[in-house]
Amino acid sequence: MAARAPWQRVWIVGASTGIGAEVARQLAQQGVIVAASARSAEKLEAHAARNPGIRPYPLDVTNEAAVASCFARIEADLGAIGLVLVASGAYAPLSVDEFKAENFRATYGVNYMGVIHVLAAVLPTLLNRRKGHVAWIASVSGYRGLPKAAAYGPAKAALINLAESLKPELQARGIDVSVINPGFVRTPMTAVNDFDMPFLMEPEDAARLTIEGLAARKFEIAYPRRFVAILKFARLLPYRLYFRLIRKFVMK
């Protein structure tokens, strides 16, 4: 079981599958009231039926007005939200033969602008209260460019940069900021990969580490440890050596 949650009410966007769904389940087991949002109302209802404490609020995170309306409805129904976690995401491998603007718009619309829409909805309220915690799932793929991740990786890198940009100001106003950078986790999103995924984790373990990091108010929550260490070391390599390693180990 993850560390004891310090929040009474949490809003998780992207809570129908993957890490978001498992975080919602583990928090509900601890007695936290979880407002769970995702596009699939059917999956949310099934998730809530299995886990008392989860309240479904279907939502398309790419619709800014709908996000703002959903947050207002959640707080009216449940009370003040202490933690907002954006776990929604979209991924598809993208080769240079599939380089179309529409593929980038679709990925950025969910992965990056989805977070922006949530922050735009919740920050005025949290700033007025001078307390709260906002967090979102980026990825270790945001550390450095990788083949076939030309749409996904840059969006995740932008989310890491966004967290770094907002942290000082929001912390000064009483609001915690966390960015979660997972490696490979066994979810429907990674199921499309046709390559060996090193250090593949189960969603239960990823969720536990996520909750532990959020409860400790950590800025970056990254896992698994060995994979994170390898990729952070790769950020220090000069381009010539980095691209040589990519050609040898990634594009073989």
Ligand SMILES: NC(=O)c1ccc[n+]([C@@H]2O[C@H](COP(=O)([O-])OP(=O)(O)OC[C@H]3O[C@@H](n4cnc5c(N)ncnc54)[C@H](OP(=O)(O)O)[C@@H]3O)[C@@H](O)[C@H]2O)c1
The other form holds:
Amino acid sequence: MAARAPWQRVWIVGASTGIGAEVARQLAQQGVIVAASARSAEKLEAHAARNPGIRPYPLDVTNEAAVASCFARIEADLGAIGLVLVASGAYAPLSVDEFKAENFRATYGVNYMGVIHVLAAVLPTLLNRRKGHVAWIASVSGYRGLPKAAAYGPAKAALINLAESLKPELQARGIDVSVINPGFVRTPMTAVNDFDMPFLMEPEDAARLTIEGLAARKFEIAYPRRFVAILKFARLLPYRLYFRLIRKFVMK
Ligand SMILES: NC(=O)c1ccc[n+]([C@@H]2O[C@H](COP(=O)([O-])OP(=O)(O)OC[C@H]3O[C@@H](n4cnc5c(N)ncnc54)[C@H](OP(=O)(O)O)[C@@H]3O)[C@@H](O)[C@H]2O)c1
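Right, the form predicted on its own is done; let's see the coordinates for the form predicted together with this ligand.
Full complex below, order starting with the chain above.
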């Protein structure tokens, strides 16, 4: 059972499937009103039908104007939002044979600019209120460069850096910032992976840890603990050793 949620109203972008959908479900179970966004209106409506408390607000996060008007509509309908969580994202492995700028634009558009669009929409209101919590899902793949993640990994690294950059100023203005760095979680996104995913987690556990970390107002929420410890250690290794380990364990 997740920690008791300290928010009355939450907006989750990327709430139709995977981690975002499960966070929405668990929060709704605790009596939180959840504005749930993603592109798929049907999935959001089905989600809402199963979970009173979830309200669908379909949205493409790559459309800046649509994000701004969606947030205005949500607050007009439901009242002040206490937590904004961006869980939208897209992953496609990228080999050097498919090195096209378009692949990078698409990945950055959803994963990085999606978060920027949400922040641009919500920050003026939260800054006025001197209150609120903004959070987004990056990834442990943002810790260091990994094979086949040339488009996805740098976008996630940028999201971690973005959180580090914004936290001191926003905290001083009364707004909490959290970045969530999951390892492998069983969701539609990872269903395409054709390799054994180490320390694979279930979305229910990922969502519970996410809610607990957010409720405790942690800056970084990273899981599963052992995988995160290994990857944080790998971050400290000199390049020669790091690349040797990547060749041996990742590219084998
Ligand atoms: N699963 C993992 O192992 C893992 C590990 C590390 C980090 N992450 C990150 O965790 C987050 C959630 O991923 P997940 O595994 O739960 O994947 P998922 O099940 O594929 O969920 C992705 C969500 O993003 C939404 N989305 C995608 N493009 C969108 C767009 N343009 N506008 C609005 N919503 C959009 C999807 O809904 P629609 O398709 O309906 O729009 C869906 O709700 C992502 O940021 C992902 O990079 C996942």
